[in-house]
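Only one chain is included here, represented as structure tokens and corresponding to the form predicted on its own.
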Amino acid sequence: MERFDVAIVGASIAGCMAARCYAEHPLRIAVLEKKPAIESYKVLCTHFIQPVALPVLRRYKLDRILEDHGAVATKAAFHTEAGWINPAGPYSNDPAQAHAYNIDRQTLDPLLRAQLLDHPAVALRFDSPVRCVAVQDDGRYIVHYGDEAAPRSIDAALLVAADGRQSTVAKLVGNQENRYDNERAVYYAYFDGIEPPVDNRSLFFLAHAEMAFVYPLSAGRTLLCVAIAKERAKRWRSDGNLAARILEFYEQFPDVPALSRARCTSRVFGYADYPNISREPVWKNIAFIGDAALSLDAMAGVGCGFAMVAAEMLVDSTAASLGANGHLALALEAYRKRFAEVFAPHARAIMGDSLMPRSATELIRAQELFAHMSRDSELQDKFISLTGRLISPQKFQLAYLSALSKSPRPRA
């Protein structure tokens, strides 16, 4: 039987992420997909990468591979009630967290896989769905995998989950997912006769709880999003033209690129019902990363920048403990720890906000915190930091609340 120090399961963009990186230090690692080819990709995925993610593509040299593949460097700027939320400049003048990344998976999930397919340490293999999981007296795991009758197996020191929010590996061994409703739906399809924004911006446009995306795409072509709620999501289906109604559901807004010439040049994916989803970062010494752990929202946006970080988190906190003498448990709670002091003050902010809001006085809040933020340009630069999840709901909040202190107080 084939040793490996890791074996991940799932070729996606947390599992290429992690062997990519696990691959840097003196380690086999092995990466089960369970598709067949390394062209395969996940299609229901608006593909945008926060700036969180700049640092982990930069330390591994993919920047630059994903730019020369068509990925367009661009930053959010958020068109609400008040006005537009869109100061100049980068994200960040640390240049490791300038901007974000357009790109689609069809593109970027074969181009990740490409990263590893000739790289000496490690083997991937297509067509290879786990079977089983059994743990032996060492600690070490037995992973059976392939076809039902003709199974393979591997051993490795570590297992690394990163099959998704419907992860066979949480499924047995006994991951249990933690579900938390949703209330949006999200439809989005291709068009080209858009013309980009200024600068390549991606543009989010609010109506109270939902949104429409612009996101500028290479080669002429844009992805129109809309997040919904789900009673408007059951009257377009009902009508059967979302491609349609996705154009019209943009006439409501100010500034929004012309659309006269839009052209739909895909089906329109989306999902109906897309419930917050997360799981134990570790469970029975065994790592989960990306949507395996966490799945989120998507208007959000944070499922690929999520991935990308946190398989770098964990490869940071495990791979010295992977040599000789390690203390591999140790390790993983360091990644455990890690993994929720990061992530989730995020996943609660988000999972809030998909519920909608719900009152008057709800969205009375929102209304002041945008109209705040139009008369103050830190704050607006602290805004966009937070949903380029470059700091935290908290500290957004503590800006916010600094701000209210120093602004001028109506008089009686």
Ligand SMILES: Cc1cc2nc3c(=O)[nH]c(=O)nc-3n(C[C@H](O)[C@H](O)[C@H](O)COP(=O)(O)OP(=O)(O)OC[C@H]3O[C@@H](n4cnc5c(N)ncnc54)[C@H](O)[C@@H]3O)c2cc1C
The other form holds:
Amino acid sequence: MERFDVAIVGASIAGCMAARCYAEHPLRIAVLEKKPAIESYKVLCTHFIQPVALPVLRRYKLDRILEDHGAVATKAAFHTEAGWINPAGPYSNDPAQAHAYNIDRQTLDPLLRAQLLDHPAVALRFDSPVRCVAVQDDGRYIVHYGDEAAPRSIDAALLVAADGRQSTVAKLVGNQENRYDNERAVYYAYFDGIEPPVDNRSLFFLAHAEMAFVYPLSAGRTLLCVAIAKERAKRWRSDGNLAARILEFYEQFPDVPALSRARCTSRVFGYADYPNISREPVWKNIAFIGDAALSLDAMAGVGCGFAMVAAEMLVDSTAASLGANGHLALALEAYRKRFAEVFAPHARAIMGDSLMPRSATELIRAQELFAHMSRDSELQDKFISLTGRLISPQKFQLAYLSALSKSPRPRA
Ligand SMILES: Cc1cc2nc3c(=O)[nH]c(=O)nc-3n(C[C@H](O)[C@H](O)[C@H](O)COP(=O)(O)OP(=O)(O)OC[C@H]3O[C@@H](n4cnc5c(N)ncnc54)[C@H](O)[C@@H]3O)c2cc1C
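Next up, the form predicted together with the named molecule. The previous block was the form predicted on its own.
Zooming out: every chain and molecule, the one shown earlier first.
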């Protein structure tokens, strides 16, 4: 049987990034993908890559490759009831955290796989759904994959599940999912005839508890996406013509790019229900990365970036331990800890934001926050950094509390 150091299940963002990072080490890597070809891609995604992923993209020189293929460097700007949160300049003066990207998955997924195709250390296999995994006495894994009638098998020291939200590996080995409500539905479509916003900003319009996005893409295309209450989504579905409903939704906002010449060039994609899901990042000495470990509300737009960062984190924690005398279990524990440290605070905050406000007080608190931010440029920078996942929610909260304590108290 063929022997590998690492077997990765799934050749999408998390799996390809992990393979790319492991390939810098003297290791043999197998990547097993159930989809049929390099051109396959994840259809359901609005593909905003947060700046938290820029360091890993730069480390492996993927930033240039993405830009050469049409990735649009961008930064988030938010329109709130108190006005714009749109500080000038990049996310950060550090070029490694300067911007986000918009790049369609149709381009991104094949590009990431192309980095592995001719690599001598990587065996990338399509049409290879993993069906069964078994652990041996020495702790190595046997992975059975491919056609049910003629299954093939490989043997690997480390098994990595990068097989997405519905993770087959998690089901096979009993890594249970935890589900948390998401009270919004999402619909989006691609348009042309919309001028890109100034500086290629990606615009987020907030209305009470709902949101509308404008993402500039390459070749004059724009992605319009709305995250709306489920009741509204239900009405839209029964009314029909979702593309028209999406465009109408933007009419309530000021400063929206002109939509009079917007022409929908795709079908409307989206979901009616998409709970947040988390699993253990390490289970029975198997590593879980990307959506297989943490799949959050699409409104936060963090899944692609987090998948890249988790892949790098796993490889940095484990690559040196995959040799003959390595302590793989300890290395996996280091990955588990790091994963929890970095992602858990964001996950908790995003899961909270997935719920609609429960009371008028909650709505008023959000309005107060935005009103305060509109007068405080430092806090605006911090907010934008938080949404790019460059700082933790706690760091933002501390900055907000400190700003509140300095602001003049209203007279009694
Ligand atoms: C509507 C929507 C909008 C989104 N918008 C954004 C956004 O703007 N920004 C953002 O960062 N994130 C966004 N996300 C989330 C993002 O799409 C995911 O977080 C991201 O794709 C996770 O990457 P992954 O590699 O972990 O998993 P996936 O991309 O799901 O890849 C899993 C791979 O595993 C393969 N696979 C599955 N089972 C098997 C098996 N048994 N054997 C072999 N291979 C298998 C699959 O074919 C697939 O290629 C959005 C999600 C949705 C639903």
